[in-house]
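Quick heads-up: it's one chain on its own, the form predicted alone, in structure tokens.
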Amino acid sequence: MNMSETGRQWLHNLITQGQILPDQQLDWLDQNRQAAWQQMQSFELPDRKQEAWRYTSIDRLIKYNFLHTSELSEILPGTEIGEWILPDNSSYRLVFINGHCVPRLCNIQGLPRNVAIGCLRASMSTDGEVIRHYLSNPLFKQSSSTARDLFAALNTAYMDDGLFVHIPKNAALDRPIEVLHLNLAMDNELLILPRHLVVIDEGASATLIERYVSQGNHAYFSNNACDIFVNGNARLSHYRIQDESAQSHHLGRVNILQGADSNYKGVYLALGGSWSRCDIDARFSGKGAHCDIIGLYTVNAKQLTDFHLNVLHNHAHCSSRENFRGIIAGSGRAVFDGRIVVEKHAQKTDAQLTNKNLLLSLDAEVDTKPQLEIYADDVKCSHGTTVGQIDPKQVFYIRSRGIDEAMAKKMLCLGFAGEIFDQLDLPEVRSFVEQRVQNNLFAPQGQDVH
């Protein structure tokens, strides 16, 4: 059987392996699931002929027979999370294991009045109308990056559990929301499908920390999606840290819709995984909004990390800053595809896109494609990319101060990443990320640095 036939069989098994979970009390949810199921029947498997998948093969995915389950394993009652949570215990915390919320490990005591933080499944009965309103938003359904996406449809067809956050008008959380996605080894290679919804109402503000981690070194496929609504004059700081095992496969999809005068700051960190990709789609629904999307990816050994960024400026007087940096070591490979579109009526747009990459070995590779499409005539926009290696003169300068070569290169790498570290406003997050970057790049498998 050739690769094409293998891929078709893999897709057939993925689609037909189980039944869509019904919910007799929520007709709209059943309809969304069924519509997504029907969509999948007509989709082709992504390949390099499709522009969105030109640099990223799914050959690693189709080697596994991923299975979806709606049940938690019997091993979960004894699971502890101490080694995975951040040192600061003052956050509101939700824990998902293999895509399902585990209430006994969560801590959401002391929530302000009318603030909802919980799992999507349970919130269907208490906040069903809010969830229906936002998950059925036509702007997301019409998004070019999700409307014809096989994996997005797969996530919707099996939509069952995930994160639900609703911060009411003018509310300000006194501490961050920490969400731990922990994936544990099972008898089967799991297909994990969490669906998240975050709604920040007018004038409200919050900080959200998402972490994707795993125990052991086992194969699974996390195909997750998150819809974020930052309404008028609201603010959200969003940290998304993907730090999974060397056998994991991760496909994340983040859709962001901002109201007038709102502010969204997203920091995206890809630090682990065998095969990982994150698609970020941001757009506006009113004037005066600002969006910061910042990212850092470290790649080593035979890892592949891919970021796809699509920012649509469809209202006047909005601004955005997109700044991603990558450090690629060993035989690692990275992809960055960033796109800003400014529509004709989006005058006074201010948008800047930057991607810089540092290659630490002769075998390291990066494919970077920043794009600008401008249809308005009164804008301030720019984009740029760089790919380079460590400057030997800088290494020599540091070594002349009595520092050995390995430490000199480590210092230069951390300095290169420093612009992203400076955007990590929470000390516990910054400390954790800096340590993980050092471990990833200078562990024994990363010693083929040149």
The other form holds:
Amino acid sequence: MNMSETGRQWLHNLITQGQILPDQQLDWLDQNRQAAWQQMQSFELPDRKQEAWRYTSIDRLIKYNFLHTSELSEILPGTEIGEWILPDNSSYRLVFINGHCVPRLCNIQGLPRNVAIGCLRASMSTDGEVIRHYLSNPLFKQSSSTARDLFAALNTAYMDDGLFVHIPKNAALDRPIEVLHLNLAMDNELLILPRHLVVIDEGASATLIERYVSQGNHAYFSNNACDIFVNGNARLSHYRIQDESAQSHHLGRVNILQGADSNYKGVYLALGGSWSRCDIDARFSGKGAHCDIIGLYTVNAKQLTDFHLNVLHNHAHCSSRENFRGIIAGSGRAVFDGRIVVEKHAQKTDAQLTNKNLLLSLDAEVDTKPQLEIYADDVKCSHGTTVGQIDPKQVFYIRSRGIDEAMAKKMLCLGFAGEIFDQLDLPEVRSFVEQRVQNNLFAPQGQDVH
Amino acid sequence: MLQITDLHAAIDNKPILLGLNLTVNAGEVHAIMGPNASGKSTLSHVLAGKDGYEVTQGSIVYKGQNLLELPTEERARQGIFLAMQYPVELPGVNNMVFLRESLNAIRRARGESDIDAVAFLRLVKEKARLVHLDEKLLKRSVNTGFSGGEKKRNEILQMALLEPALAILDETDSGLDIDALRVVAEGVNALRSPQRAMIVVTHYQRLLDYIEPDYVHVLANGKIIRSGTKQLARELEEKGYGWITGGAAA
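Since the structure above is the form predicted alone, I would like to see how the form predicted in complex with its partner chain looks, so please show that one next.
Then the entire complex follows, led off by the chain already shown.
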């Protein structure tokens, strides 16, 4: 069997062997699923002839017979989440295991009235109108979620459970929303298809911290999608930390639609995983909005990490900053594809895209591709990309002060990542991330951590 | 403390030092002067153990050990400090964290315990005052965006903190305005002690008005061609290096 036949068979298994979804008896949901199902039949399996997949092969994915499950078969009683969460009562906490909400691990005590934080499945009956309204937003539909490719359609075809956040007009949420996506990979090769929806209404503000982590040593594939609406003059700070096992496969889709004068700050960290890719798509529905999309990826032996950014400036007077840094060690591979499009009528756009990479070994590889497409004539746009190695002059300087070579390199790497760490406003999150970066890049060599 | 005997060193197979001899004892301050490309910086770098220099002949004995066998960090732990001509910027590496890590590495080598945070803060502030370094620079990344004078003062701050046995100042005066030069020199003078030796490498006699050397050596074409007292430096200033090197170098 050649590769494309293998792929076809893999796809067939993927979509026919899963469990039947619970019937919510919601017409709009069934229609969405069915439309996605139809689209899925017409999509080809991504391959490297397609520009969006040129540097990212899915060969690693199709080695496994991933199987979808719509129910959580078993939660181990000993499941410990302590190392991944903030101290009690400092956040509104939701815990999802294999894509499904586990109420006994959640803590949303004190949540203000009118604020909805919960799981999508249950919210479909309580907040069905809101969900239907946003998921059928025409501006959005064309961009992504269902229409982009096979994996996006797959997620929608199985749309069932995930995170649901709705902050009502002018509400300023007092604590961060903390969401732990724990993937338990205890035996079979799981396909996990979470679907998240985050709506910040006009003038409201919130902080959202998401962590994707795993327990267990079996392969799994999380194909998740998150739709975020930051409406007029609303604010969202969003930290998305992906830090999964060496057997994990992760494809994340984040779609952001910003209203006039809104502000979105997204900090994206990819710290671990066998094969991981995150596509971030941001666009505007009004003037004067600002978005920051910042990220760090650390990639070690045999890992692949891919970020695809697509920022569409389709309204005037909006600004955006995209700043990603990567540290690639061992035989790790990273892909960065950052694209900013400024439409003809989006005058006074101010956009900057930066991507800097540090390669720690001769085998490390990065493919970086910044793109600016500008159709307006009164804009301020720039992009810059660098790929470099640790500077021996810097190492010498540090060593000449009594610090050994391994520590010198570690200090330089953490320094390189420092600009991104500085964007992590919560000290607990920052120290967690710094520790994880050190472990990912340096622990295999057995060096001590100070 | 330091005996350099018949030192030959090359970089990229190009010989730079061609039989250099120098003996430095505790408590002494030696000035090494010389025209450009005479090998002054090569000497500094070979002493500190920078990669890329090949010692082809001769020996360096420091405190009774073969210095050339020690890696750079070990030399620093044994008390050698090089104040660099061009201090390197370390973006993202916090100056305070760097200084503390460095001091602790050296303290551990001396068999001392790590310094606690409060004591370190007090110490580093005291030393910063000594070299008139704005405390704000302690919280910034090492040398990143510092002016030339701030970088040199940060070097002397490190020296004051690490209390080396042998300090090498590689053209510390270059590019400094007169106030910065005075401040740096005061910092250096405050560290003079009977236990400590210093090698001051410079192109100009001016620095030696502020840091008075016990000995002055002229390095030209890879060798020390003349040694004397500070009087020698004055004569060099008046007559130029050509007076001594036979007119080849200015």
